[in-house]
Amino acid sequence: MPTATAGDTAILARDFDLRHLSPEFYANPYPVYSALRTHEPVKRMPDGSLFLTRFRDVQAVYRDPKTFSSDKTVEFKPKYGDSPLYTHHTTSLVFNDPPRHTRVRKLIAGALTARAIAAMEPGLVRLVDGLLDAAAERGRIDLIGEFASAIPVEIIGNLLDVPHAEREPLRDWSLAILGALEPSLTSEQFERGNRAVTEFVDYLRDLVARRRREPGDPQHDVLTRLIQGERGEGGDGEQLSEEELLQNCIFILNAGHETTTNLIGNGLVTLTEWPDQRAALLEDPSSIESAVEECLRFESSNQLGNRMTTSDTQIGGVPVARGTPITLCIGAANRDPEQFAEPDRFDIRRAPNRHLAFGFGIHQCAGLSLARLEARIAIGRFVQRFPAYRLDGEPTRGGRVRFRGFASVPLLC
């Protein structure tokens, strides 16, 4: 294959449009960010928004959440109108700012203590092996259907203790909602993920009710810490009104669950494609934390963040007028040459390994432990038990510009 020119990679940046993309990005978006960061790394798109692919230039926005907004009441009202997509998006922990965002996110995070996640390790590791003994027994796998998503579906199931039987449609409704935050939206989108987000809060207030009645421990519980709120002294702490509580266990459930996905089975494609770093794995089991740690910066799994200015500002030398909207792209941030030597080489042992796939400052994934512990367990058993796992024709991707992963991976074990 020739090498593309400057004149070619200018063109490439010249002419991206977030809104019209080729079946060729979708399958493989590096060097459309190479481009851009090149040639046009603070992007006015068509629409008057910006789009953000150094990694200086994300970091900086990430760091000054006052100039740069999560609260999405304003962006998305030409998008969803007054739908339970617009409710649920502009009320779910990630798209608000405080106080409403730290009151949330600090509710969550106690349920997420470190001690907590590691009492989860033992159910996770049996959980992976189980799925492992199905996948050894029939000699294939589809890597996304039969492993990666029935983790997450598994643990933030257990989080909010929803009963087993009744979390068989919790995958469906996670992809239509969060399908519909793609920058370009067909009516069939927006349609079913309007169903889902119904469908969710009918499931949930029932959900809600009956834990009203029987709480769990708060401590392992998030349903039932989320629902009695901060205990103040004297009872007097912060509680979350029924909106902002049905709306955020939506949030958990979806948030845990694409992204884990996406990062278990993005990272063992990945070494499919890089057999001396899977070597390398199985040569050195404890490698596998620096492993997941370049399986999110080479195929960040949330791919896009965005943020409204709130004042007259500038980024990257560039003078960007109040109320423009920005498109962090972490993808392209995650590949950036003046971040990581070689950014373009999937290698499990660099470092550092400073990337941006959970965020950066107070809009941090508070659920980053969680993530890494799945990832580390399914990823590092995976490999030492099948070490010669190969693809058994061609991966199918999710779709998605925002979340990359695939909807299906035929395996061999």
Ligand code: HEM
Second form
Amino acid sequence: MPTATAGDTAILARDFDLRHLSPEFYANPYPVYSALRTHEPVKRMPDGSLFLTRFRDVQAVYRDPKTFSSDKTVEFKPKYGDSPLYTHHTTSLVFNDPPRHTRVRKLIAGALTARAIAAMEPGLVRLVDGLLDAAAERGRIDLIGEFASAIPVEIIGNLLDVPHAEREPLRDWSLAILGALEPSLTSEQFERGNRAVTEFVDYLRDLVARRRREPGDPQHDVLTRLIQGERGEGGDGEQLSEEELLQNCIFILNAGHETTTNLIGNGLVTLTEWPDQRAALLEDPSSIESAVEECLRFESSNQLGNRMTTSDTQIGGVPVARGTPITLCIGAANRDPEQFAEPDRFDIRRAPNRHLAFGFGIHQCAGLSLARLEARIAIGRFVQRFPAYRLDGEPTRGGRVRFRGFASVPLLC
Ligand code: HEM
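Switching forms now, from the form predicted alone to the form predicted together with this ligand, please provide the structure.
Let us now look at the entire complex, which starts with that chain.
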């Protein structure tokens, strides 16, 4: 392939518009991100928003939640109007600022305890081994449908102790609600998203009522902890309102689904593309921890974050007016050569590896320990069980820019 000239990459950067992306971009956005970092790191989009690709700029924005707000009550109004999607997203922890964010975060982070997460490990190993046994019998597997997506749905279902017989609709609800966060939205996606929120809230209202009547063990049952707030901890009795509880349960279920599915899927596909790294992992299974960090960095499953400026400011020396929407490109920041030596090389022993795949600062992912645990067990055990697994046809991309991953990946194992 001919190498791109500086003129070519300048054109790539100039023509970039998040609302009009090509199939080549979805397949491999990194050349475009690299062009943007080089030529227009603080890129103004046709709609007036800014798109950031440098690690230091993205991190600086995360560090200053006062100037760069997460509150979406104004920004989402034109997109969602007065709709269930609007209520859901604007009540979710991730789309709020302090003081509401601080209060809700304390309760959610307090419920996702190390003890609750550690208690999930034996069940997780059993689940993963069961899926691997089924794949071994067939000799082939759709990595996403039959493995990667089956794990988070089960784990988050367990976290909130959702009865097994009631879990089936969770994944579709989650995909529909997160799909509605794409930069441009069809009326069909909008309707699907709204229907999903309504059905999900109805379902959870009933589940919460049942749990109030028969509380679970608050050591392990995150939903019971959220219902009880801090009462059991001798705290100040702060509790979530009913609306906050229902919408944030949806948020937790969603936050841990597609992102973790894609981490597992992206990681196992990337290992097929870097056979020396797969061999290194096979030789030293204890490198799974740093391998998962590298999977998070190299193909970040959550590629974009958003903020809005609350005052006139500057980013990377560029003046920015109050009320400017900002897109933080995590996928680009995690390939920034200023932060990572040879960023386009997948290196399972990379150290240091201070990536931004889980964000940074007050909104940093509250489920990161769970996501890491799931990925370590899923990726580690898959590779050890099927050391020579390989693609059995072309993978199909998920077709989303925010949540990077595959819809299906046929594998021979
Ligand atoms: C690979 C998997 C995951 C990735 C890449 C990921 C990524 C992220 C990112 C980038 C943010 C910050 C958003 C922002 O600042 O705008 C975030 C927030 C959050 N994530 Fe995750 N996440 C993952 C898995 C999970 C899981 C498994 C859970 C729950 C069990 C979870 C729960 C949350 C919560 C509650 C927040 C909001 C935190 C806040 O606003 O204070 N995530 N996640």
